[in-house]
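A lone chain, given as structure tokens: the form predicted on its own.
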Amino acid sequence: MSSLDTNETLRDLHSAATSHRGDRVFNRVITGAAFTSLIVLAGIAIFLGLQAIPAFQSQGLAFLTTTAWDINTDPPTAGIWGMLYGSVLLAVIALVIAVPASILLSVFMVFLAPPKIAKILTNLVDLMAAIPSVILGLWAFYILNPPAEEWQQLLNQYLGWIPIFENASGNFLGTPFIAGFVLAIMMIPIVTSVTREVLGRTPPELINAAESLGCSLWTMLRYVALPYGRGGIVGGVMLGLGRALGETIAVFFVLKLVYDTNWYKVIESGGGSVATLIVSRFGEVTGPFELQLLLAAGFFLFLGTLVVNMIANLIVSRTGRLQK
């Protein structure tokens, strides 16, 4: 062996041993900052679990079992069940309006726009998942409110025989359907970014192979493209809904708080859900009590969002296997 070789040979050695060393740095990297993360969660958990013990053995289950809110009465009641309910119905109108509209947008975006109109539509998608939460619910308060009240009374007037298009008060203002339709506009980029990427990743030759035997784009969508992504969309469509949940300001802004259970009615006026509760009553706060009060609904939020997301990796984990 001559000695350029040589040379050349403890070159490669000497760039794979550094490549090995910067992978093992970047790795570690990675894992502090995974294990990082778990421990802030773990430290806000048992922050907030450690708070709600006095709340927890001053209301009992009536806590998560009742609606009322009076800090003046002796003893003081406080429950979350309607703000829990409202966070839950909330979040399924933002899923019924979002799911839909970022399936197709992203179908679009796929398989049928032009590539210079895909291209602008993913960073109008991109820049409206930037948008922070107060600008849009102050768009929603200002600009939505009046167009989406003669929406609620079309749907109340034709479809009123339905129970949850029902309003006996004539009230269309601070109802579940504006605070829903405002979340499912958050939603919609996150879940059209991740059902776009995941569809733009199915096989070119299984779509190939669809066309050629003639499917029909519904057809090449419905047994190729959703099948094989439906894993990612799942995961898009949960990770949206863990935003739905939290969401406090643009909620804030649209919905009427009250501390009743407005079970199915999504167009009469009122509702809640735990984060407005939080955040309404944070700069009122009576005493001590009340603080622990709301930093014990905050842990119940912050395990429902737990709750939620492992669920979505279940469902995630379970469509892959399914998958392979």
Given for the second form:
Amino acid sequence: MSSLDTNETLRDLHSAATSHRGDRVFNRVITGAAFTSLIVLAGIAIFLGLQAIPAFQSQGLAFLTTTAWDINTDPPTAGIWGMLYGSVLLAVIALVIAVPASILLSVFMVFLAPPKIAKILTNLVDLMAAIPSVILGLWAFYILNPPAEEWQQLLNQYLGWIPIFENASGNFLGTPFIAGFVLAIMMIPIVTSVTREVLGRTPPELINAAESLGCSLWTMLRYVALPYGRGGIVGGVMLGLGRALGETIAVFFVLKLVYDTNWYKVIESGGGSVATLIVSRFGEVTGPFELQLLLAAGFFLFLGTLVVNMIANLIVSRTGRLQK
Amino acid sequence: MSTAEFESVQTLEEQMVESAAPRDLAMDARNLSVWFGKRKVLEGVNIAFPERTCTALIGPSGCGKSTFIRTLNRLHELIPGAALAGSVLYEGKDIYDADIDPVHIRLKIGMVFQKPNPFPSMTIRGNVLSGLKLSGMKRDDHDAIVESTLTSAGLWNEVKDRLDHAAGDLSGGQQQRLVIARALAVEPNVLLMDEPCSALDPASTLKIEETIRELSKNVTIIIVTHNMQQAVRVSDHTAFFLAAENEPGHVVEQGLTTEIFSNPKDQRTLDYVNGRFG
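What I would like now is the form predicted together with the partner chain, since the data block earlier showed the form predicted on its own; can you produce it?
Following is the full complex, with the preceding chain placed first.
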């Protein structure tokens, strides 16, 4: 037979497999749905980017590198460096509190707790994720603030010689620490639920191997379960971080917003957060130009969370490769 | 009778005499009964394991062999609801005594599992040394340990040029020998093997069997196997386990492997070793 004939008998098996009418419709619907999310994302980016152009033209690079919000001067000056930095600082504080807490909680649920208690805990932690952030903010304002004030006073009293625990004003309210603590409470359910899932999937034969080599729970975790689940845990942390970076209302209740850069004094009153800047100014915005400035700030917040998520994906895929 | 045949008979007899000679016991299970929750899975097991011999545990699936082997290094107790009666003597002491540290027991009584389980994120070298690291043992001669244990496990020549490669790159049979080397690195006196070849191809199985024969000159080996020929090839002693339906498993017959396979006293043993059930 000639090669031409062979060509003629070739059949497109894939289209044959999807020729069923119901399948075709279903395929189009899910493809459409998948693209919708992309279109929405692109739409938000374009809208924010376009709005940000005038603000960026008037302020130049100083918008990102300086800290000021003097709208009524002529010309108005605005810079969000302190806010951007503040968002990151709050997220770091939240990470420092939430990550160890979540890992310990997950280890308890997976390896130590009796199944019934583990199940109850799982439900409780998932329920924590369902608390609206405005409720959490109110709770933090009325309930968390008084004891947190005392904790910070103690920190300052005993560890005040460490620069991050300096406090010159004697005011321990509205600090990055409290705001970071509230963010940590919001991150814990996310990070815990991912970590629990990943630790629960540690292959039993590896646990067997560790046990038969006479290792304690701690060494098993350190050398077997945590390295095995590293990719997933980092992914969970980044998910939580995304939430912490963008969180607005809960922070708004407990952070004293100052147009200055609080570099490291975590228990000193006053800090910054892009999202909180936007929500606090939006209600009393003085004109279209300030609105554009706020939208520009929003654009960079959006960019920041996007970058965090991309880094997270990179880390997760890299650890995934290593494990293979 | 030709000379060759005569010689082979003689070696067999020599082996039998050697195995039958009185030796110190490495381990001794006495009247051992085991439960999972309310279900009794083993009843009144008495087996003595002479030092530096290989004992095969045979029997159909579900007769409690694997459970039994896991009671010998206190892995059984890690399963929720596990309970046990009787005693397991090691160096003359019951390993279940209150003052015995299970971690110490698991180091002295190593274990190799059915599925090769090297730590995938560690290198070959790292895997061999992982027992030292996990148990916090301090040793200086790491290179010597790596070479000697991999040699004992019959893997050294295949991996000596790539000790820093990931353990996951090895074939299943190589991984299983790596796991044996890992178990040997903490210098156990007893090595438990739970169907170590059941996930391997015949060539790898042969290599592992050679390794077992070689190792049993220095270490007491207790091996669970479903492969009758394997039991004959590697073991000095054999114990035959059996469980009637909904009854706990027990030892039907035990003795020299040659006796169990050529001249069993119990009809059920005869049927099982001849492949009539199981």
